[in-house]
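Consider the single chain below, provided in structure tokens and representing the form predicted on its own.
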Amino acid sequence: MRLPPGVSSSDFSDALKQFAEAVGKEWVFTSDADVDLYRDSYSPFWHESEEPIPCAAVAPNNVEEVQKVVRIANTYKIPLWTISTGKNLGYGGAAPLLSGSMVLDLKRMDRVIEVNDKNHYALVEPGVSYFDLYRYIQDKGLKVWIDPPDPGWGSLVGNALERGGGYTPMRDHFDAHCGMEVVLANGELVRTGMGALPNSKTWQQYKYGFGPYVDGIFSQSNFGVVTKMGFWLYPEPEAFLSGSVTVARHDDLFPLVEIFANLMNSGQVQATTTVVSPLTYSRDPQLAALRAKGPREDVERYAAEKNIPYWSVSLPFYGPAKVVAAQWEYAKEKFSAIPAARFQDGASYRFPLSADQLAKIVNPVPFGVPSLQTFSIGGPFSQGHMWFSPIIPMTGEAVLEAQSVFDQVHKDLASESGAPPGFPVWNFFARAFVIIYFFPIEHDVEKNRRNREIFKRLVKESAEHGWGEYRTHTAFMSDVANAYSFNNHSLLRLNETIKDALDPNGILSAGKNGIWPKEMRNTKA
């Protein structure tokens, strides 16, 4: 059996049995089969002896089961490792960071404790996946949608405190979440915003409460657990409109994404959508060579030519039937000043959609319908990848800047991997792109050593350019960290100070975004 770094084999069997005691000895891991279902099932550490492993994992059913566990690891000084449902794939799946943690497993704390479609929120445990919840609430015939992100079997919970995104106007998790509660590293029960008055009626409507807002130390941290969380659920839209917008020249990109960001900003689209070159997807050899070689006024040509645009940008509109149809009039009005600008329109429902109209669509998730369409990538990245995620500006030079760069990662990844070129920019969160590149993950010890040291360069080079990610693979949250570093790291020893404060002991969750205990920091960081 492995222990956890710094603790003995009497000490880590006495915190078994204790464990044991605390939730049911059937839910409490110990043997090698069971502890490796809570590998990173995408590790860029396949065969090496880096791979982080846990010794074992423990299962609580409710928050008195949580505070139970986590002062019994501070007593015996075992550090865990919380997930949600453990779906991170991309991001480090179930495994920690620090090799030898014991995972608190939080899978079984699976209740919907309340959903309200009156004034559209929910309040749910960390096991809740997106899929539970949209049963519940088609189970209950409510008027209300939630926001899945692509891969649907994940927590709620989990994405909104890694910050992920969906497609809908609530498309931001963390920004959709309303109160929290949260077991601190002795076992002491806080509960935020307007959860600490008693008997309050108002901690999924209301934020802030009163006094400092604290809910964002426990996103992307390793301060707390949280063990229940409040969302603001869109209520059901009547229709669902989309159009393209397609430009035909290179330079077309700056005033279509100005226009783009104006209608994003001032309210006019608010979902998710991407800005694409559909000349990095052509499988036409002529104009990949074109492109190789240039110049560009020939690839304007013959891309012309063959009816392939430079750019594009599709939006998406939800709401009344007459507001979103204005909506799309209103947005053709404003790219038209955009020469030769084309516009299609796109897909449009009313809600509620039937069976076959779901049936029909090829991806729902933009219709608050959790799916695992995303798993049909395949090809290079069938044994699994790695997300890069950089926040980038909402501008064309920014989208420039960035192909550029990418372009040099795609060449040192292609000869090896075969990975696709391109890439879309995403709008998951107000006024800024996000970009989410693809590396893949092989059974191949020197692919995957080479591949990690393109991910840790481009790390550096983004910081170069002003760009940092908003999440990363457990493998590089020590790297990401360090590039903000402004002021000689002043927010990673804000952090520490915070932690030290609150996990003495360094218990939870160990170098999660770089914030490591401190009798580690010197060795890990």
Given for the second form:
Protein chains: 2
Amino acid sequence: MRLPPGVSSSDFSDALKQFAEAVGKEWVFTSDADVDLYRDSYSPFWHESEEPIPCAAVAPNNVEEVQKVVRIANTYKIPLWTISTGKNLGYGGAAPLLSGSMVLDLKRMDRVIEVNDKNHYALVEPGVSYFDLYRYIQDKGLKVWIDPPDPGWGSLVGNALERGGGYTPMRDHFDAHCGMEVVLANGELVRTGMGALPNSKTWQQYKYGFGPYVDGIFSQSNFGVVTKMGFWLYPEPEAFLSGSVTVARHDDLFPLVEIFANLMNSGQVQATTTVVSPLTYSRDPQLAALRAKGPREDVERYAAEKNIPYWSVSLPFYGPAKVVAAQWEYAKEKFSAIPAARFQDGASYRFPLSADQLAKIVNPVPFGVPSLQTFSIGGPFSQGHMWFSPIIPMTGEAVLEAQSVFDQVHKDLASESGAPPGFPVWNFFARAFVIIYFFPIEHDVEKNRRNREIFKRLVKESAEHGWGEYRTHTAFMSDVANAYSFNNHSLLRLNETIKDALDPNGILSAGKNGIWPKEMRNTKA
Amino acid sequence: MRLPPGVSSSDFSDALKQFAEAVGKEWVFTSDADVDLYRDSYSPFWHESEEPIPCAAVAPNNVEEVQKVVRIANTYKIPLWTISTGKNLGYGGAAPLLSGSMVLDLKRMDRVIEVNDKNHYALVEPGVSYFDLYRYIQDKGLKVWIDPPDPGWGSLVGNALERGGGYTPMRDHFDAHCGMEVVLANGELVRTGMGALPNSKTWQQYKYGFGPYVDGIFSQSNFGVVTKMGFWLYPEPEAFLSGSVTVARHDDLFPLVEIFANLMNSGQVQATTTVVSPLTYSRDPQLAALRAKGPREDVERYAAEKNIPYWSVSLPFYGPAKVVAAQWEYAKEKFSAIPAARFQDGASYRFPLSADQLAKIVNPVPFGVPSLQTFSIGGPFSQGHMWFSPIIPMTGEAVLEAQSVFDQVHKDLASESGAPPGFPVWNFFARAFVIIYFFPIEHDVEKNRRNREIFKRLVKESAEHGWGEYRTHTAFMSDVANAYSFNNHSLLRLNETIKDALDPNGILSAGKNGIWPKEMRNTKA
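Next up, the form predicted together with a further copy of the same chain, please; the one we just looked at was the form predicted on its own.
Once more the chain from above appears, this time first in line as the rest of the complex follows.
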């Protein structure tokens, strides 16, 4: 039997008995075979002793059982690591950060409590996946969309708490949530926002409630166990239209991004897309030679001859057919300020899609349909992946600066093809770009060690450029948290003060996002 | 000399000397004449002993001085009451909740630190008013709009922290903020979101940072003193267009609100407007007689003859001229599902407005121009006002239910004309309606007493209907907080736990939104 750190074998046996009484013995997992399922399939510590291994797992079925589990953990000071569906791939999966933590697995709590298609919201438990909610909505014929992230098997609650993103106008998943129910470390049940009003009629319609708006402190944190969460849904739109803009010169990036930011920030483009450099993606050897040698004018001339744009952005529009058409017309007018900007109409759909139409769409995620199509990524290149995800300003200057930093990373990485030489910047969030940079995981201890070092170096280097990661793999949470060091880490110290007040025994998700229980703070952080 | 509660005269004298050393003696106010300026001009306790009176005021000029003030207050346990510009009219103005508190007045911190018109944001101090920021932007000729609330002399920081609203697509002021700087009760300086990263390039562009997103706990709270705040600005739009929809029958309200909610929730309407009943507003005596007697068909017939709509909604559209035209066309198509719905084109503008155009607009607030025009309200009716502001669902059913509750209030109120008989519901926030109901303040002790009782009764009655207030006058903060009582007030207890951890001496804004320092909790709450 694996033991949690600092817990005696007899105490752990007692605790396991109590967990079994609380949730039923078939929902307490202790055999290696069962517990190993919670390890990180893409661990950067492949075949190394540093890989965090859970000691056991417990899967309650409802809120009362979660309360019991938390109270037992408090009694025996057993570190819990909460997961919803455990699909946080590229960021640690289901595995804890602290080896020996017991996984608190909420996948059995998979109830869709309500979907409202007049005020367009859902209330769900943490075990509800994007597939689950999509099926529920389809079965009832409701005219609302969900906003799935790339893989649809994850949890709405888990994804939003980790601040994941999707593709439709509801793409910022934490922002699209409204109202929470949380079990605190002491077992108390709290409802936030309007949920604190008994019989509230607007728990999923108005976010803030009265007094401090606390929801944010339960995201990317270990301050409580979220057991219900409301989400705003997007009313099924009439149409989708996309159009792409390409420009021919290196310096066209500056006005391209400036116009793009204006369209985004004024609400004319509300969905996720990318700015990319098809030229840096190109594998044309002559182009590569020209790029190495310069001057830039020759590169631009050659690329123009070969019809390879220097930069490209695709614009997605959702809404009434006549509105999206007008938005694309307006965007073309604006981008026409860039000499030689070229435009191409992209996909265009009316909703709902027929089964035939849907079957022909390779990746239906941007149309509110969950999928696992994303798992084509990385497949041929490496044994797994983790993401390096800094936020950079929405300016051409920042994009160029980031490209030069990541060109160096590409040269350094111990992998032939883990990360492409050019890369897109994404607008998963409203007013900034995010880079989702692919770090390969290999079945090779030495390569992984080297790549981990590069990852850590990159956290520091990004911070020096003024860029912070919005999310990271458990293996690097303390590194990233430590980079947010303004005034002698005053934000982290504030978080630690709240942690100690809400979870004095430190039983919840030790180390999550750099926040350690008091007793481990000096040794671990 | 007035004294703070529980502080000796000699201690307070010592503290005042230290405050004077910290901020300069001309910025510590102790004379009755000076300090009375911080009293609530619209106090519902007019000429009563319950009116909270500040003991003194201190006005630091910068962050370091705020830190010193807070540290001195901690030493002497002096209760502070923080205000930005003190213009929270209708909700308590500049006055503290706890009589004898010392006002911490941030009006001197009025620096516009940055306005960026490429990524469309501002970073400001608490003393910056909407007028200040507007002038700054106009002087520099920047192509960005601010979103003023009704009166423009208030603080952006203060208004957002109280969760105020405006009229343009950036109307939810707390939602439109990005990044904070906060002085904690212990004097520590914290920057939130990306601001925790030294030399961050995206403090005003990405909200959440890494780890717990703490900003919300500093809104409607007494957990810290916000000294800087970022705000997203709206890129100057090309055009504005409005159109109104009127319907003739009582029951048309249901589809009217349903279609409206769809347009709002899908982002086709992004700005503030109202659903009103011109019929209930009408003072036609024959109509009033018919309404009293019924049947409803006769009321509808008479109103139709007189051309008085039963319900009306005005739709504001901001954006490119061709887009707003398409949005209005689409809205008309949708509302045409209601038999006999009628449409009228409203105001239409291209921006920027000329000085001549601007001069002709009675209320320029919806066009990003701060104003004091709102002070026409209430003037002829009463000596002041306070607001009762519950959130109700965006459904016709809820609007009717609210009207019946408030009709009774209107009959009960000890005022001839303080509140109109019909009233609009507003969409200051994304997915729900808010009622901003006018409660008169009189120069009459008995009337005020009676109106306060009605206010308290209404808090309870609203809670029974499932509606909570989003904000309230200091006089009723504990009443409202107590209505949010789910699970034996577990959210309030969570807030108190955080309060005790961050402000153990309870020096910051005692009683704010129902949160009292530990020592006063049993007697005051």
